[in-house]
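Below, in structure tokens: the form predicted alone, a single chain.
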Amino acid sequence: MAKVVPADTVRLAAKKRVPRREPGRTLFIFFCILPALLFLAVFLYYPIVETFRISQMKTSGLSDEVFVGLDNYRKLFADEEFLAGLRHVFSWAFWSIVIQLPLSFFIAFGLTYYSNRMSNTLRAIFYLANILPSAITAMLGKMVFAPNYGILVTIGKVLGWKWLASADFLGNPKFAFWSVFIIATWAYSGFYIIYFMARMEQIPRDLREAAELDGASALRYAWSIVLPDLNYAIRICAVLCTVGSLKLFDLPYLMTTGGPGYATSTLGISLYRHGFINWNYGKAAAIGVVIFILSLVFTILQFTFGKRKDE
């Protein structure tokens, strides 16, 4: 008959076998992760503190501050140039996320379905646009769109097309938009490119040659094995295509300054303007307060609704 053991015993045993914390050892983790905490102190948590609390003055930066509390925000929603901006940013966001992660998709999986040599050459060709600097991304965009010299123009004029000689897209608010939105998304759809394509490398072979046993096309494999191994994928570019709209500034500002009028205008040129042209402090710290909030929000969202849709 086997020997019954005391609890007692058995819990004391299991005390003596869980190993004991070193002396120092939490101190020296402490001190391991101190600098990585003093940095983002000082370069990210500190910022957006003092952002808020510049948002409630009213300031030029090197005048004395007056607290004006939420008059800064009532004058945003005040302001035809923010209003613009905001619906800018929401459009450029919601088109990016239709039309630029879609044709990043494709393009992904037309390079790895069918890779052959010419695969990792056109992969680069397309990261090329991405690792552009702005400003020269900004210059070819006007060397296409611009009126009496631009490509575009010119091709009207050989083949004799009058409406696209004489076209002034960036000019034009009912183009300007979309002229930028064009020169963003081949600038951008590499890195979402190449993303994918990164996911899609992962996915077992077997299961293509599965798929391909059962007869089913590439669009068949594409819809049901890759596009929902992606899903996490698709989620995190969603959530960058988001933000990355509401901070967006370089390409529409070097291209049209926002204009003609407020066309192309976004948040982040709004607050340059309020900022570092017309030295409203208070007013650039409360544009910086809800493009924060904004990106923040969005991204909970984006998570809370693709986890619910996960499980």
The other form holds:
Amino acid sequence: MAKVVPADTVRLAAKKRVPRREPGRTLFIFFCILPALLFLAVFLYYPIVETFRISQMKTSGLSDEVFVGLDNYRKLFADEEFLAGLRHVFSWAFWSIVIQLPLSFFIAFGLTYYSNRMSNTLRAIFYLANILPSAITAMLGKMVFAPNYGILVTIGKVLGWKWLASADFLGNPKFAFWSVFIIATWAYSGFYIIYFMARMEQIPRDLREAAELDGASALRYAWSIVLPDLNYAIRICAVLCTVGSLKLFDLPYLMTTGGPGYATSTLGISLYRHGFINWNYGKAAAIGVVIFILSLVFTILQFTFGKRKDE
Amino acid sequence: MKKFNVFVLACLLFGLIAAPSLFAANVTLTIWGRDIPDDSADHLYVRDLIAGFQAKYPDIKIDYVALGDPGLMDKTKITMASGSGLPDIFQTWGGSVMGGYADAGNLFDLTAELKSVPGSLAAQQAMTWKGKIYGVAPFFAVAGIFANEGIFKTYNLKVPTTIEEFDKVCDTLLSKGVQPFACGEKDKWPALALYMYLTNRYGGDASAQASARKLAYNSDPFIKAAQLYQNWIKKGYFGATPLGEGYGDAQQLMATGKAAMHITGSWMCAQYSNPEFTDQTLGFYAFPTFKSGGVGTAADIMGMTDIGFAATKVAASKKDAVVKFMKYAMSVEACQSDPGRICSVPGVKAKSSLTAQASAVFASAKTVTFWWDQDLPPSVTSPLNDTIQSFFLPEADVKKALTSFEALCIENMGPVKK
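Please could you give me the other form, the form predicted in complex with its partner chain, since above is the form predicted alone?
Now the full complex is given, and it begins with the chain already shown.
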């Protein structure tokens, strides 16, 4: 026969089980996290707050600061270079998600699904571009697209294709963005390939065998089993693509210095030029704040959107 | 005996510890420069300047830091903004960038010490801001036409002596498959020199008036110069891919005889007269004037400091050492190792015929206009180069581009005063 215990007794027992707060222990925990907290406060939170403050000032960095409120932001949205940079980072983010991620997915799937002796070598080859310093990647990019001596132009000369031989990929505003983007796709996809492969290799072998027994083709297996399983990984990569695009600086700057005109300018390049070349720290800080807010918004949006889908 | 040995050992120990400090330099000068002091032809002056100064003044230690380009400008700017961690001396082209540092109270006034140092007046002016001298400029650069003598001879042409002659010469060169001008406008600044000359030839001191806000940057001389520039670009005088080529590419076009002329600074003299770099024979010519209708004269030269040094406020406590360094930097002894720059120190002989020709152009100058992108307020200099780059886009409206630039100048430099 079951023993009946009054509810109050149960509540009291539960209350007793809650560990007592020990002031010494709390202090110990506080001191343990204090160095990390201080580090974050000094090198992360303070600069963010300071950037917000400077973005409301008119200053060259050398002169006195004059409070101008939101004037720097107002001017930014009339600034041709900033607007071009904004357009380009959004395009870059969009095309990265639309081109780089599917491309990386298919390469990763191919390397995993048709795994053989070459897979590891190919994985290393694909990843190699990702570990090259940006300066080297940019130099290689220039060698491919340069007029007169570039690889593509040389191929055009050899084949007698005048349109290719006289093409100016980096100097023509219509081609410059895509030339840089192609090099970036080559350079950055290696990371996504490795990331996707790592996740794909964790899918139980049984699932693939079951799919094969059911007569599923490789494409069907990729679509119905691998893709849903990589949902979270793809979402992470999409966030990385978007945030990376917002901060984009090195490749476009090294390949084209943001030109011709503002054809390959980005928010990062615009920030650098306003701050370090034009000596306009206030405006540069305002661009920094815009990048920060956009990164934050997109990260929250992408995770919230993904979460709802999961549920 | 034992005590004596201990005494000797103690003396040795003391000697080992104390000797370095006894013989050590009394003063250390921290200098931030652009070039690495190695054996490269471009760096010989800096290399010999440091080695020579160190040998002459062993009591002054030089702590030279090569920061490259744009590392030197970026680091100097950041340090000047914070006001701490400044070097004693830094390399600079002078002009408004140096002036900004002076206005912020970060530089050390050396007017009394340096005003009588022998050197060209233009070089001294470049290192002067609001009447105060902050440093020295041992080398000066002027812009002119580097012309491939061989190409001109082959096609029986003469380097233009009037701007009107350019069209005929360039059309002939184009018909022979030679690119008339090398430029390298991908880097944005290389097109400036020609635009400055054209503006001067159309409007005389228009640039000085515009920077003093007596004239707008979208006034006649600026627009006419831009229209002529764009017209030449459209005719293909700068090749089919001027925006895809950097300054290095332009040098290669000249070095390999694919381009006939390069309008740029005299800092290229050493390289263009180096047989290891090019087998072509080049000459240096002053930029011509209009045969009729122009205002500027051939004696109006565009240029600025090539190598200069300025002292910061932290050098005040080491004034003697700093002045010694500045004077040594302006000495024949220090300057004679440079293979190609125009030296502003009297008595230094030009090492190549190109440098001699460039020096002659500099000597003939009645006015020297400093590079606009170094002399105008930094807030408008990079937009200026962007504006000039936009002339290279065939569909660009130069009037509109200059009007946008003028709007930026109004915001940063004030409106034109009537």
